[in-house]
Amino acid sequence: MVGLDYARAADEAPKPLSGAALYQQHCASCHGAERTGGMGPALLPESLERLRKPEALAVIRSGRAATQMPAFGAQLSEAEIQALQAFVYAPQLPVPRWSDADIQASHSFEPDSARWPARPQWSADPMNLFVVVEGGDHHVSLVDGDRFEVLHRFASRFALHGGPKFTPDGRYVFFGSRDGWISKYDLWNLKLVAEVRAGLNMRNVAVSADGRWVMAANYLPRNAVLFDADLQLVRSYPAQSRDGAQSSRVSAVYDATPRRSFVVALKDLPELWEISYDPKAEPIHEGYVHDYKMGEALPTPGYQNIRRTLLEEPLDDFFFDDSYAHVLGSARPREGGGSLGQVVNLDVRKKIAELPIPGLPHLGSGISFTREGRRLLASPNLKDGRISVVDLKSWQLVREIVTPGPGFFMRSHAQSPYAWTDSMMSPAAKDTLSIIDKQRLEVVAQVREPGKTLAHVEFTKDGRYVLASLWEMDGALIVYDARTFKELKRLPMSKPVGKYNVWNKISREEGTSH
């Protein structure tokens, strides 16, 4: 009976919930039924890339400060917080869908911002403005470039990614999550303006040379969006191959300013695609002009329709020469190793060169400058601690510059004779960042911070001083001058992941990411 009693008992024990219902019971309410988000952010695989699966834990067990998200680690077991947390990073089955009808509803304006003063109302230079996308917290700082001072900060959307987009006139700053939102704020007045959520995991946006457009780019679901400048919906574009047979994830999109046109690269379809917003646009002409059926021939307008570059693979990131004809893309690791970049004429619309950088070459971070005559592109490495330099008339490598580890990012300005970059990927280097001399084409220093991240750099407007982010959650901007390499200040932030200033993006500056 002893024993009988002992088996009924632990039959009666409660068992223990599965993930999925320790989900629907906890999470739900804020981050939606299907993890799409709600008022707290997608907890879908696609959105937590960033998220270490170990930082997840300590998120579930304490909270996150300075946010709604509660601590659970005195309501929940350790396995109910390791099945919870194994369930956020597994794929949602069905696939949740994001339609044109959901992007609108999700829309709201701010409808006074058309009378809001026509000027900043606050004392600093706009166009030496940095604007601080702070990651530990999720917050945006915004700090004076002259007397390095945080003149505002304000809580952003869950992690913002792929930088933020500025309107010519440096007035509003477009913002991008990776749960899809898009948000739009006036710089001068402070203020948010629109949002808009584009899709459930976006890669990044664009915004038109004359600031009337912005385009996102989407993982999920797999589509181009297009917006007006108060993000109100224009038209989708599946990510499809011409006769709809394949789909793809849309991996990035720039504006290309002379051509008046948004380039997108699929990161599954051999394609590259332009959409012009110029409405004299040359007509699209696709198939054979003598097909019987003739159907094939008859042109498409150009203006907002997809022009289709067909390849030989897929571009994942890319790089755009000073004329902005020439694409330079790079590709996934061939098996056996191998070129990975390719040279795309826009205008041809076709392949023209392959680029001959090994490796996994971080092209969308890289930067161009003069040497000896020639115009050069210097491209960071994820993959290996080098510097790619290639001559953008010839496409041939020049030099391959060896740094402690690989790297994300690179930055230099055109007032400068120096470049800087990160060995961030690395895990013994990811403490430094190496300076580079142009024309010797060497490094020649390198600043440190022990055991920490440092990555990211950005020069002022006038490209005599260099912020640097200390990438830890007790983390920093750190000032340093640029010809002298010398620390002159530091501010605390929460994880600065990056910094952005207003003269340099809007001037298209040769020295940082467009």
The other form holds:
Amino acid sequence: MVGLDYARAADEAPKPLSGAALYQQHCASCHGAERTGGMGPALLPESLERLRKPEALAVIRSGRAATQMPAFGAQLSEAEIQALQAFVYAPQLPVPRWSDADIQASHSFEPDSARWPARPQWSADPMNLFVVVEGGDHHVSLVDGDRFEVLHRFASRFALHGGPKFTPDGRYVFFGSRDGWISKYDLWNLKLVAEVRAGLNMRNVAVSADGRWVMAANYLPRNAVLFDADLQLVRSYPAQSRDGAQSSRVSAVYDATPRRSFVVALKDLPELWEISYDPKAEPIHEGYVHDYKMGEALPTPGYQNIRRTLLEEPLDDFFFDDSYAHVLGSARPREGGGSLGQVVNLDVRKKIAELPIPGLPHLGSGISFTREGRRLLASPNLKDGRISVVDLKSWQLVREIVTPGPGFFMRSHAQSPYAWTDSMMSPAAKDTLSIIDKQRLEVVAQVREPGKTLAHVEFTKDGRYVLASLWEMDGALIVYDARTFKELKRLPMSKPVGKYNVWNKISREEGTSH
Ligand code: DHE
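Starting from the form predicted alone above, please write out the structure of the form predicted together with heme D.
Once more the chain from above appears, this time first in line as the rest of the complex follows.
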């Protein structure tokens, strides 16, 4: 009898809810029933890769400051919080889809934008404007690069990533968010023009040299997506091998300005893609003869189609040389092995050299400059405290410059003898920016913000000043004199992740990322 009573009591006790049920009850209204995002960000494993699990537990328990994420610590038991956390880190099955129809349905456009004045509605040099991405509270600040004052501040999509991209006149800027949103913003009128959700987990966007095309690189779904300048879908390109048997995440897309093409890096396939937006692009298929008549305006089959360079190893992060004929790439390290640096010639469509850079070079942040008549590339390294300097003709390693710790970013300017780099991947040296003499190839000075993270610099249009990020929630944009390294001013900002000078970007200044 007694045993039976116990059994009934156990049956009647409320069963703890599963992570899935808790999610539908507490989270789905903001983060989407399929965890693909809504008012709140997507909560898929791909989206959470950069959030450590204890941090996720703390956010569920205590909420997130400066956002609408409430604290659930009072409503949910510790076991329920753990179940929720485990659920959002597990893959969503079936894998969420994001079709061309979904992309089109997400598109919004301000039809009046064509009538907005074609000149800045504020008084400052539009070419010396800085666009500053503030990751702390997901805002963007526009800073006058002569007076170092904030002209305007507006809310951005959640978690922008990669450099914003500009149209060649510097009027429009395109932002990409990790959750797949692309926003087109009119800097002269301080208004949003268009938005679209290109994917569920996006890496970055590129804008064509003529400002007519925008391409997005996605991890989820595994594709690249082409838009026109108003973010209307043109077509999507599933990231698949030619026979369709294998697929890949798309690591990044960059504009190869002189080639009038986008170059696309694939994370899981040993291929590099080039997609031309030149209507007269060379035909792609070997043996194909295009019956082209003089004056004919028809695009060739090379136009907006994939031109593949087959490689031995996938090529992830990369840098173009000055001619844009060569791509200098690294692959993320594979299990039990290091990364393989490679030089690929886009014209002959082949790897032509090994790149002697050990560790994990962050080539996307590389810069180029001239020393003793030779063009050099300098790249930071995510794993080691060193800057690798490579000759852009012989592809040989010229020097390894030791820094206090591994870093993410590097910047210089043609008018400055110095390049600046951070050590933000090192807990001990994240507070130090190292200043490198480009001729001596040595660290000649440092600036520090003891105990804080100091990273990502950008020069003013004339190379006279350097703006750096005090990368904290109550952070700042710090302005230094580029010759004396003395601080001039600081503007409070909420974790200013990156900053981009309009002129340096549209003129493809050699010291900045492209
Ligand atoms: Fe980035 C640019 C890849 C993590 C901040 N990052 C880029 C680009 C690539 C890239 C391919 C160039 C795209 C462009 O500008 O169009 N980033 C990666 C990674 O693979 C990595 C290591 C892992 C990941 O999860 O994506 C990574 N990146 C980070 C961060 O953790 C950073 C520091 C903080 C954040 O907000 O995500 C970060 N990445 C940035 C920034 C740029 C960037 C600020 C633009 C740099 C520039 O000056 O142009």
